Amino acid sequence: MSFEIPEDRRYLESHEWAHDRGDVVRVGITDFAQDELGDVVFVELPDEGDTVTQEDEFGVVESIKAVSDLYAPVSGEVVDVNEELFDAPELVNDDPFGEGWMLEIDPDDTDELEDILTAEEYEDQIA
C-alpha cells in the first residue's frame, strides 16, 4: 500500500508530521498513522498558550482500534489549535495533511526540524 508523504515536511518516528510555515510549524499525524489507527473518534490537544517540548507528549488521538499519544516535533508555544477536530475528528482520516492538522507551534528553534526525519527517511521507516 502506498501512503502520501509530502516532501515539504519533516517527520517523527512516532508518525507526526511538521510543516515549517515560516513563523509557525503546523503539526499533524501522517497518512500511514491515520490508516493504522482506523476511524479517529476523539482528539485531545493542548490549549493555545501551552508550551511543548520536542518529542514529548502533547495530546492523544483515539480511534476505534487504539489510543495513541501524540508527540511534538519541535519545542515552543502552541499558538493555534484546530478546534474543528473536536466536532469532526474524522478530518484526521479524511485529510491528514490538510484539514486534519492538529496544532501550530511558534518554535523556540526551527533548527530542531533538522533533527527529525526527512520525507525519504520516513518513507524508508514505514516501508
Second form
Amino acid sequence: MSFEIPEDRRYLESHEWAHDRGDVVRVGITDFAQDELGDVVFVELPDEGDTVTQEDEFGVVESIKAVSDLYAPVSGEVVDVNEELFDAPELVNDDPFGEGWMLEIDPDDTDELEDILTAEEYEDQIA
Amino acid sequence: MPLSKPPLWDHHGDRDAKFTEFGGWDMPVEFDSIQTEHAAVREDAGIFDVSHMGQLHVTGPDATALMQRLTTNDVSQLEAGNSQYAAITDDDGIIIDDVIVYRLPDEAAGGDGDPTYLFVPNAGTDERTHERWVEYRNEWDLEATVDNRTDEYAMFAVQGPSAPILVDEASEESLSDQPRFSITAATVAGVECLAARTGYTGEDGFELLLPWEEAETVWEVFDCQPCGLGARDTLRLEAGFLLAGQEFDPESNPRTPYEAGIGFAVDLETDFVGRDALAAIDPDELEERLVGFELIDRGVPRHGYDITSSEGRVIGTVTSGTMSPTLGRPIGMGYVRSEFTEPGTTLQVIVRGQSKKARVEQPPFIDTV
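Given the form predicted alone, corresponding form predicted together with the partner chain:
Time for the whole complex; same chain goes first.
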C-alpha cells in the first residue's frame, strides 16, 4: 500500500506533519498514521492561546482500537484549532492533509522545522 | 514462540487485512474498517475467521459425566444437536474460561452410540484445557476420550440479519429454520461441516466448523463483508458479552460467574469443580460486580481506566470500552462496588487523568437476538 506524503511539509517520526503557511504552521497527522489507527472517533486538542513545545505532547487522537498521543512539530502559540474535528473526527481519516488538519501554530522559530524529517526521509521511515 | 496461523492467513494477507496477535495466533483484526465491518454485521451480514478458537472433542460412555464435572452448566439437559453456554471454574469458583458446549447430533457423533461433545474454549487455552480434562478424567477414572482438534477445525462465524439466508443458499440442507443454539451436520459449498446457530455479535447467524484444508472453499462461497477481530470486539461489547482476558482472567482479574454476570450459566444442582465455593456465595451480597456504562462526557473509556464515585473515591476499573459504532456514543463495562451498580447511577471514569461523567446502563446496549 502506498501513502500520500506531500513534499511541501515536514514530518515527525511520530507521524505528525507541519505545513509552513507563511504566518502560521498548520499541523495534522499523516495518511500512514490515520491508516494505522483505523476509524478515528475522538480528538483532544489544546485551546487557542496555549503554547506547545517541539516534540512535546499537545493532544490525543483515538480510534476505535487505539489511543495515540500527538506531538508538536514546532514550538509556539496555538492560534487556531480545527473544531470541526470535535463533531466529525472522521475527517482525519477522510482527508488527513486537508480537512483533517488539527492546529495552527504561530511558531517561535521556523528554523525548528529544519530539524525534523523531510518528505523523503519520512517516506524512508515508513517504508 | 512462533504464532499459530489460521488456514486462510495468506488469503487474508492478499486481501490487505491487518493482523494482530491474539491468544498466540496471528489473526486478521481489520479488513476494511472496523466501522464498515461492524455496520455490515448489524445491517446485513459479515463473515469472521475465528479459527483461533479451540475445539475439544469428548466422547465415550462417561463423556457426559466428565463434561458435567468440569463445566458449570447442566450438561445432562443437553439433547443431541443442542448447545449451551458454560464457565469452567477452579476449586475457588474463579472463571478459568467460558465456553460453548455442543452435544453433537447423532449423525456427527461417531456412530458408537455414546454422547459426543465438542466445546470451544478461547484462543490459546485449548492445550491447558485439554490437559485439565485428561487429568480429571484419569483422577476420576472415567471412560472418555478427549481429543484436542483445534488444528483440525477451521471455524467461521457468519453473522447478521442476512446471515441465515446466506448460509441457506450455500448449504445443501435448509438451515434457516434451525433454532438458536442448535448444531447440525450440513454440507456447505460441498464441504461437510457442522453448522451451529450461535455467534458472539448479538446478531442472528451461524458458526461453521469445517475441515482445516477446506477453509478457502467455504470462505469463498460467502459473498459478504469479511470482518476482523476489531469488529468482533465492538460487536460483542455492544451485546454485553464477556471477553476472556478482559472481563475475566484467572491471574490478573479473578472473578466468579456471579461477579461477571453469568450466574445464569451456573447450575448448583450439578456437581462440578468450584461448585462448593460458588454455593457458599450469596449472589446478592457481592462486593463488586460487572456493569455496563455510557460515558456522558466526551472521551473513550479503555481497559484499565479507574472508575470513581462522584466524590472521587476509586470504586472500580474499566474492563472494556469503545466508541460504539452503532450508537455513536462511548460505552464500556467494568467492575464496580455493588452499591454503584443500579442502572442510572452516576460514576466517573478517569480518562488520562481527567474525570469524565458516566452513567450505569445494563447491557446489552443494543437489541440482540
